[in-house]
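Single chain ahead, by itself, as structure tokens, in the form predicted on its own.
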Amino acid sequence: MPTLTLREPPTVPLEAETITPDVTAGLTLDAVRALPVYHGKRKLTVGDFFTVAGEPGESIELHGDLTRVKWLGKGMTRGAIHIHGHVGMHLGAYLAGGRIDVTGNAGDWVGGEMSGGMIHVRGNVGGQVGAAYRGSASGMSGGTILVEGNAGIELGMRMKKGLIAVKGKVRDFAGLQMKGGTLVLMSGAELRTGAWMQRGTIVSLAPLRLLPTFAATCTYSPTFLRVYARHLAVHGFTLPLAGYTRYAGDSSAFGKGELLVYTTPQ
């Protein structure tokens, strides 16, 4: 597994895309130094911001401050990278398959318009966590994103599929314009969650100030929040099975989103 070592962040955000699996599986690590990224409007490599050790592989292990660092990961299909510490935006953008762990913070975009694989950021992260970048019709459409702090606002905007978990507290428009996928936020959310969606699932384990466009509907126990539960149990996130107030909307679009809303077990 080849170690990428960040000597001193970059004074400008620092594009490494290049940094993969699918890119550097197979490579030297003489190759993976002289691997392009850019910083600011300079084409540099690899090799002028990390020290690389370790053995060719499928994994990538990375440590230091990367915050100025963005689109780690970005369309990986397999393998996985380790980052042990703060990173930037925009990582894991389109990402299709394999797994990304981060010990530390991340930016905005986190995840934005997977389709597959697995995001466990252990730490806060910013806005617009599995969303359509600006003028796409659709966000995240598969995968799984989970985050043990806080998130930022538009989390899961225009997302299709997949599923989204954050154990802090998200800010506004969590579920915006969803069309699709699941939300779960363990600590519920600030104003405006599920604006204008049309279709998905929000799950939140704390009281909502929901909009007046979403009407109860009934209380009951999802049968499906089983599935969800085991998988996210596996991660240390625990889901309960029963008691939840179910809301539809938001009748100002499409109207066919549901809130679920946990009150007290059944």
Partner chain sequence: MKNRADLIIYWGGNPAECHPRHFTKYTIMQKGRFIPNGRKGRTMVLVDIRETPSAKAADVFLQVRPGKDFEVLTALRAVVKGQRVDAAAVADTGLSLDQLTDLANRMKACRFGVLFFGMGLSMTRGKHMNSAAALTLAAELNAFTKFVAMPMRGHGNVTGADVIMRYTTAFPFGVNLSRGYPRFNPGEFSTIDLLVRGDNDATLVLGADPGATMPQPAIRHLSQTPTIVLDPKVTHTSRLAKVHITTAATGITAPGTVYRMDEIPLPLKPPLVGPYPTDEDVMRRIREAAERKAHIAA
Second form
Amino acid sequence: MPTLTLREPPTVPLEAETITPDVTAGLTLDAVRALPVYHGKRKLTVGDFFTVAGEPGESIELHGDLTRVKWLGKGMTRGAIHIHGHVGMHLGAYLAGGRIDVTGNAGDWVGGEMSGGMIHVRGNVGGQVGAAYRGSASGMSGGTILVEGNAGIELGMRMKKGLIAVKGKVRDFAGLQMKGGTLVLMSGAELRTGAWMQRGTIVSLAPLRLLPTFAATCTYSPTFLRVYARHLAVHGFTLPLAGYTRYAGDSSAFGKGELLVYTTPQ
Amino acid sequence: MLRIRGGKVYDPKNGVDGVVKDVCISGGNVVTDVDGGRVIDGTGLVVFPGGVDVHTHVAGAALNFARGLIPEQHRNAHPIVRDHIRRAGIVGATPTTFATGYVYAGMGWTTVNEAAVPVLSAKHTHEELRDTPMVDKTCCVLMANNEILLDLIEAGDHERVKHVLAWHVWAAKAYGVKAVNPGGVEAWKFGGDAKKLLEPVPGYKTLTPADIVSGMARACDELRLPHAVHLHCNNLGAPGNVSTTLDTMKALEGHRAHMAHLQYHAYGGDDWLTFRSESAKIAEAFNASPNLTCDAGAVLFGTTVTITADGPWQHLLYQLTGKKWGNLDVENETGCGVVPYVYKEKNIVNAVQWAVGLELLLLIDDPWRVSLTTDHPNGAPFWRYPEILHLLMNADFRKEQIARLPEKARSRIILDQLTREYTLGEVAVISSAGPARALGLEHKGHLGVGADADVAVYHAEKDVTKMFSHPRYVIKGGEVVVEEGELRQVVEGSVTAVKPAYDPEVEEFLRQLFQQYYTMSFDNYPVTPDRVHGLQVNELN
Amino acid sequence: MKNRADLIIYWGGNPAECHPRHFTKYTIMQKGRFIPNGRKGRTMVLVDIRETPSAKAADVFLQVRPGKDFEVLTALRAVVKGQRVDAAAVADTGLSLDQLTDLANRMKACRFGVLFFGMGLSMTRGKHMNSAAALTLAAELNAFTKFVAMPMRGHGNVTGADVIMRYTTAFPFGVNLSRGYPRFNPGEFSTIDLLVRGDNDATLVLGADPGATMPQPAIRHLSQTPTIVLDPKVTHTSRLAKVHITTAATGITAPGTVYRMDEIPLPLKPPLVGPYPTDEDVMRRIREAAERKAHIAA
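To test you: the structure above is the form predicted on its own. What is the structure of the form predicted in complex with its partner chain?
Below, the chain from earlier opens the complete complex, with every other chain and molecule after it.
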């Protein structure tokens, strides 16, 4: 596996969508070094910023403070990227397959409009995780995003399918205009969760302040949760199977979405 | 000086239909002969007068509003990367201004008529035209929902209608007069519409859309404007609107009119479920009316954005699509709506629309009276014109495409029965000579001595789409701007405005009403000549 | 609006103090073609978090709790469409369900409604989603009557900048040209976010004073990297900039065009002559100098 180590953090953002197994898999290390990256407005090469070592292969390992490195793993379909450190925006955007792991934090738009594969971030993530890019009708349409830390605004905005689970705190507008898929909020979220949602499911293990356009319908122990619980348990996310109150909404959007809020047994 | 030697020349205005000859250029014009200068070898190439677009939306507040509404389309559109001659931009359904010029010239089109300009924001339109290089430009001022004008038509004060119209044409630095959904946009300002040609417009006692159509057409004729009233009929897009369109043709009472995007006005059926083509009826009536010209407003399948001053139609489209919608009302003059749209082959209504545009182009027997347009960007972006030419020139290709349509759609169209194939000479008519004549632009659309030296040189090949998408050479105003399919230099274009004669008294008449009903100072209303880049004035007596 | 609007709503704005000519020139005080009785023919509603001087002009004043606009607008959308809303959650916004229902009924019953929204809406918690809520509400009301919405913008010719960005780059703001063509992503490429993250290594400031309005980290970044200011006067930003170039004031000593909030352009005619070059002159000369330098380097 090629190992790329950032020599020093770039002064302005470095756009490196070429660093993905789909591009590097068949390449020699020299060819990897020669791949183009954009440092601000300058077109340079991977080798100008990274030392490249190891063997050619289906996976890539990255080291260093990549906070200003954007678009890693863009549109990747296979293989794996292991990032040891923090990473910048658009990590795994348009991801279709394969797996990305981050030990640190990631920026905004993690898994933006992704359709498959998995992204696992141990630290915090920015806003618009799994979301639709501005103007697009839908956000992520498949795959899984797991976040151990906190997440920013508009988590899963306009998502259509797939799963996002967050252990830490989540800010406003989680599940904004959701069309399908599942959000799991292990520590709840701030305001306007599920705003304007049409379909899909948001599960929260902490109480939420709901919009006036959501109405409680029943207490609920849905069977489909078992499937998600099993899938999440493998990654250390524990989901209770019963004890939820179901809210329906968002009625401002004629929504058929559901919010399942876990109520601690009395 | 420049000589295009030995190309096969198609110059329909001068009766030249595929004759091998030289075209000589000097000082920006076509001349009889040149001594020296550059020679382009035209052997085996086809030489056309530069394309003329009689109806397009390339600049102005409405288009610019649309640009802001579709970032998702721009993101996936073809980008123009800045280089030593080109400014950065985006192509897509609503190209940015510089990109518009590059792309039009890049396929051999060198003159465009921006079809919808409100006076109130005409300054803005001219700002955008200034940043649209490579093409010469004209525009039409929107008048059929101007409240001052409508009151005068209702009062039967025809003399003043003429003067008010004339004043506005010059105030907007326009070339012609546009009528969109006469009375309907006015009614939309209270959420209504004007669908029936012979019934009063909501809010008026007696004034009907027919009165507006005939009053404006007559005034344009009497003012001797080089371009007839540019007419977007009432009831656009609606099932069964064929009757409205036929009534409009009658209401013109023999006056000249250019019927814009006729495709959108040639539908039968009682509702969306029974929607069908009525192109045969429209073409028959049109063929029998020598006072009329039209453009196709053809539709191609794919993603675009629809923009029209027809506000009520756009609200309906928003309700039908359930997606984005933008609306603008322009004080007491006009308005516009914007809805991003995808024409789908498997959608029966869309499939019928696709067929109707082609049917009209094939059924109208005089190519001089029908121009190639898509009502850009409404039916498709202008850079897809070559695909339409392909469909017109090759009946077998057309058959293949028809076979892809849903069975139900095929039973509601007549395209499969039409075997006509356009010749290259006819293509030169509908894409250049015809629209130039419809616009009354005497120096455009031909290669006779004295014509503007706008020339497109194509490499003839079976793949018509490819042939017309990538001209070998394009010459604009005598300068070679495209060579071997690549943009080689950027040139500025002119703006031609018409100054009809009007009674100066009309200005005081307008000033009073204006100050009562508008929100800006009357003196700031007209576009001053210094704001129009490359202004050429055609003064009428 | 002037000729037709019989219901005028101001939301999160204080036109009496911030847009003092709005009432008299465009909205409530005007007699219009279809509003012959002027003020008597119109209803004005003010929605804000406190009773500003604009409230005196209003027929109905609705006081919303700070940061609850999105909740109110979303609930209104549901009420307008006859959907159920939770009365207790509505009460949490500072308004009662009765007040909301009354407003929804007025909106549906008017002939021509206008919703103006100010920075009290667009710059508070929820930001662009608050604006989206106002615009969506107005769009949906067109199923019942004619309704429009418009932002009440501030800070000079911001609308003009927006308009020109759109026709040259296809996007209104937050545009990045580093790859040679325009890309758009507010939050990533918008000025404030770039500066706060420190993503740029130089700044050119034209017709703005970020040094006075932006958060501390942004101001710090401006002072730590080369900043150039073009302005008729010495601004807060000038003081922390490497270079300040005094330019002619548009509309006073330089001609130009200003766009109204409704994107109608107005020509500016300078009444005075001044010694300073226009912004355009300076930009052109900078570009020419840069091109010369690039040429020499090549």
